[in-house]
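The chain that follows stands alone, in the form predicted alone, written as structure tokens.
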Amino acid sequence: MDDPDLPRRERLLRAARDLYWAQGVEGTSPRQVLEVSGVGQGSLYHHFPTKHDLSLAAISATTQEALDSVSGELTDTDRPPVERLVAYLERPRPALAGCKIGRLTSDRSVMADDELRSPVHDYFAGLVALVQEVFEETGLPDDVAHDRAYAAVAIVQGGYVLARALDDPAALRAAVDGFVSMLEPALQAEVATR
């Protein structure tokens, strides 16, 4: 991670975004990020003068970019929304790492603390809603559509824990490739009766 060719602040982000993925906030110590980043300490207390601050910032870019990522796959309305929604399903995932988000929900310190939760809260709000969204291009009803896309979400983030679980990256893949064929049937017969 020692990147002398990158931001201080930058450093200790990234130091901090792969640590906390690794071992959680909670396990994670400032020296920890100080040692994987490469930054003396002065650096990380001028940038960040406490771990939550530092905390905040991390999860907050995660989830940012996470959301980013995801947005632009699935509002390319160059593409059908039925392939939008399998290409999003169906992206490479580090399945035995897990979700880079996901993992925060586990985090006792993430989710006690109103400020650290909001931005994983948004993200998992913001991507429901933009698959619903897609849903919806497709015809499904509101409701039914805001059903599907919980699903879809579940399924890959209950695909991470099945892989973790078993030791197996391709329990996540099956996972999603279960959903896809039950769905893909009801999406196409959807299309055809707009």
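Give me the form predicted in complex with the DNA now, not the form predicted alone.
Keep in mind that what follows is only the chain, not its partners or any molecules around it.
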């Protein structure tokens, strides 16, 4: 973002993605993106004719990158499934900054625009599907694995909300720990009754 040799388009995208994370799409003006990126007005509207175009490119880049990153971790078949789940849940996360993608679900500019909602939808759909597959690998029936995958993803998102509301990163850890501490006992009980 500070590198003057980066193409204008990349600098604009970097700035937009950072600003969207910090203050949302609704709360970020094209003018701010210009100031942070150090690019002129004309370049912005050359590469991204409307704010919608800029937002779509920035959001898609962020969701794509995030899904790729988590996908590698969850599908690493060298490790047992429960270990992968716990590793995913206990990943270090920027609790106070919030989830770059989760926060978009309460961003009016995003939710009111079908094209902008789509990458957000696809990210969470893909993430839940990945997590569900890992739960199935643990031997859980499909319907139980289904609900538990939603729960796992929700714990992380809810942990972000709590951490920000309470201004305390430990809130996210507590939520995840509370969930993880139930994971193995519940699994034992289910295996025992089968």
